Each structure stands twice: as C-alpha cells, then as structure tokens.
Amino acid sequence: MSDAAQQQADSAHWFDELRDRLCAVFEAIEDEYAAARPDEGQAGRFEREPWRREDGGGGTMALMHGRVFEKIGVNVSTVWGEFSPEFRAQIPGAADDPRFWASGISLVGHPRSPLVPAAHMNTRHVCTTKAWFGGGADLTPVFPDEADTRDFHAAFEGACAAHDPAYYPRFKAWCDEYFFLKHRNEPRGVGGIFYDDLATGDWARDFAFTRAVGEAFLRIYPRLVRRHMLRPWTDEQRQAQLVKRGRYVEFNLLYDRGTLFGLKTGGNVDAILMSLPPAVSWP
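Let's have the structure for this sequence by itself, in the form predicted alone.
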C-alpha cells in the first residue's frame, strides 16, 4: 500500500471510530434522561442507513430522534471520482486533474430543550493532486450561557495549543467570519473554531490535530448537554428556539461550503441535508 493510500485508510478509519464513540455517548445521555424522566418515553437510539455513491464510494447516516435530542445526526462518508468542470477551479489541486478522494465525519445536534445549545462538528480529509484536512466545531445556543461559551472555547483552545499556539486565535477568527449570516448581519452562534486547507507538510501532525478536534468535541459537548438537559423550559423559550433554528437553515442553505461540496460531488442528499432542524419557524 502506498503512503497516500495508507493515509487515506487511516483517516477514514478514524472518522468511523469517532462516529461510533459519539453515537455511544449520546445514546448514554438519552438513557440518563429516560431514567430521570421515565414518564416521557423511551430513550432515543441511532438508526444507521448505509448509502452508495454511483460514481465511487458512499457512507452511513446515523440519525436519532430522542428525548434529549429532537434530532441528531452523525454521518461518515468516503467518496472518490472526478469533480465536475464547473467545480474544479474552486478546489485546490483540481484544476489540472479533476480526480479526488474525500472522507469525513459530520455531526449536527438539535436538542429538544431550548436551554441546551445546538452544536455542529465536522472534520474531513480531501485529496486531489494536493491533500489537506479541514473542519471545526461551533456552538449555537438559543440563550447564550457565559459558562458554556467559556468551556466550549477552552476545550478547543487546549486542542489547538497542544499542536500550534497560533492555531486557536487564527481558527477562532476564521470561525467567527465563516459562521456569519451576512444578510442579517449577525453571527450564527457563539463560535468555536474552523479551519480548511490544512497541509503543513507534516501529514501525521495535521492528522493528529484533526483527531484532537474530534476528541475535544467528544469531551465538551456532552458535558454541556448534561448541564442543562433536565432544566424546565417554557413555551416562549421553545418559540425562540424555533426562530433561532430558522437562522441555522438560512446559513446552511445559503453559505455552507460542506453542503455545496456534497451536492456538487453527487453525495447522498438526505445525508447532506441532515443538518437541517426537524421543526423551525420564521416570525
């Protein structure tokens, strides 16, 4: 196996492993909630649905509708083929050779309680004539909580600092700029980190950082969910949540690069649009 093929296999394996660990912790949270509130029904469980891409590769959707999570999806995919002519110029290394290979994981959680923040995390490895990593994580509360914001950012600052002290300020600023609804002149949430085209020349170092991003999310987000999931909430707070979700929809359909990449490369439409919330309202 060539070095490039081994690297691709290692990264795809990591995304599958991280998916399994994330699904396990969120199912455990569902169990904890069901034990505390047995009158509200059974704990949620992920349902996995594999899919194949006609031009090469495929993936698995893992989707759960539960008591804590109104909808949470953890999807992995590994696909390959050729970029369409109109898309090649937008991808590093694809202008002269349209062939590509890409693998990644994407998580979006929409809690039932408006007091539990929604969250997004994705990491990916893309290979054309070049190879790089990208991804990040961000938090979207309906009612921002200072402690949640501090702890979420601290988790990713720690992950960044272990690899390069310059990463956190750079990737935090990138996240603030990227997850911004220009047409409303407002941020989508309270930020996190975002990075793309990460290729320092040391593949193992870049892969280690990408794993650290996944590990940081695995540690911090379940902690924030458990912090708030049993708190009571009102109809007014629920309505505010539905309106906030509308902003989420607007961003993902108007600006999100991952959505565009998936649609332009013939991905599974249901998996690509997994990020959309199950119920939403516009005032």
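Show the form predicted together with another copy of the chain, please, because up to now only the form predicted alone has appeared in this conversation.
We keep it simple here and write out only the one chain, dropping partners and molecules.
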C-alpha cells in the first residue's frame, strides 16, 4: 500500500471510529435522561443509513430523534472522483489534475431544550495532487452561558496547545470570521475553532491534530449537554430557540461553503441538509 493509500485508510478509519464513539456517548446521554424522566418516553437511538455516490464512494448517515436531542445527525463519508471544470481552479492542487479523494465526519446536534446549546463538529481529509486536513467545532447556544463558552473554548485551546501554540488564536479567529451572518451582522454562535488547508508537511502530525479536535469535542460537548439537560424551560425560551434556529438555517444555506459546495456538486442532499433543525420559526 502506498503512503497516500495508507493515510487515506487511516483517516477514513478514524472518522468511522469517532462516529461510533460519538453515537455511543449521545445514546448514553439519552439513557441517563430517560432514567431521570421516565414519563417523557424512551431514550433515543441512532438509525444508520448507508448511501452511495454515483461517481464514487458514499457514506453513512446516523440520525437520532431522542428526548435530549430533538435531532442529531452524524455523517461519515469517503468519496472520490473528478472535480467539474468550474471547481478545479478553486480547489488546491486540482487545477491540472481534477481527481480527488475526500473523507470526513460531520455532526450537528439540535437539543430539544433551549437551555442546551446546539453544536457542530466536522473534520475532513482531502487529497488532490495536494493533501490537507480541515474542520473545527463550534457552539450555538440560544442563551449563551459564560461557563459553557469558557469550557468549550478551553477544550479546543487544549487540543491546539499540544500541537502548536499558534493554532488556537488563529483557528478561533477563523471560526469567528467564518460563522458570521453578514446580513444580520451577528455571529451564528459563540465560536470554537475552524481550520482548513492544514498541511504542515508532516502528515502524521496534522492527522494527530485532527484526531485531537475530535477527542476534544467528544469530551466537552457531552459535558455541556449533561450540565443543562435536566433544567426546566419555558415556552418563551423554546420560542427563542426556534427563532435562533432560523439564523442557523440562514447561515447554512446562505454562507456555509460545505453545504453550498455539496449541493452544487451533486452531493447527497439528505446528508448535507441533515444539519438543518427539526423545528424552526421565522415569526
């Protein structure tokens, strides 16, 4: 197996493993909630649905509608093919050779309680004539909580610090810049980290960093969910959540590069739009 093929096998395997661990912890949270609130119904369980891409590869959507998570989706995919002429110039290393391979994991969680923050995490490995990692994680509370924001940022600062102290300030600023609704002049949430085109020349190191991002998310987000999931909430708070989710939809459909790129390149619509909230209001 060539180095490149081994690297692709390793990263694709990691994304699958991370998905399994994430699904397991979110199902455990559902169990904890169902035990605490037996009158509210059964714990949710992920349902997995594989999908194939005509031009090469495919993925698996894992989707759960539970008590804590009104909707949470984790999609892993490994796809390959050729970029269409209109995209070649935009993709690093694809101008002269349009072939690509890409693998990644994408998670969006929309909790039922307006007091539990929504979250997004995505990491990917992309190979053209170049190879790089990208991704990040960010938190979208309806009512920002200082301790949550601090702990969420600290988790990713820790993940970054172990690899390169310059990463955190740069990737945090990149996140703030990326997840911003220009038309409303407001951020989507309270940020996190965002990185792309990561190729230091040391593949193993970049892969280790990408794994660390996944591990940090796996550690911190469940902690924040458990922190708030049993708190009672009001109809007013729920209404505020439905409106806040509208901003999430606006961001994803107006600005999110992954969403727009996926839809324009004939990606799996259900997988791409799994990020959209289960109930939304534009009053």
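Residue numbers count along the first chain shown, from 1. Between two forms, the rigid core is defined as the largest C-alpha subset superposing within 1.5 Å. Nothing here was measured: the structure is a model prediction, and the numbers come from that model.
After superposition on the rigid core, the Cα of H13 moves by less than 2 Å between the two forms.
Remark: with the core as the superposition reference, the CA shift of S275 between the two forms stays below 2 Å. Summarising the core-aligned comparison between the two forms, the C-alpha atom of G266 is found to shift 2.7 Å.
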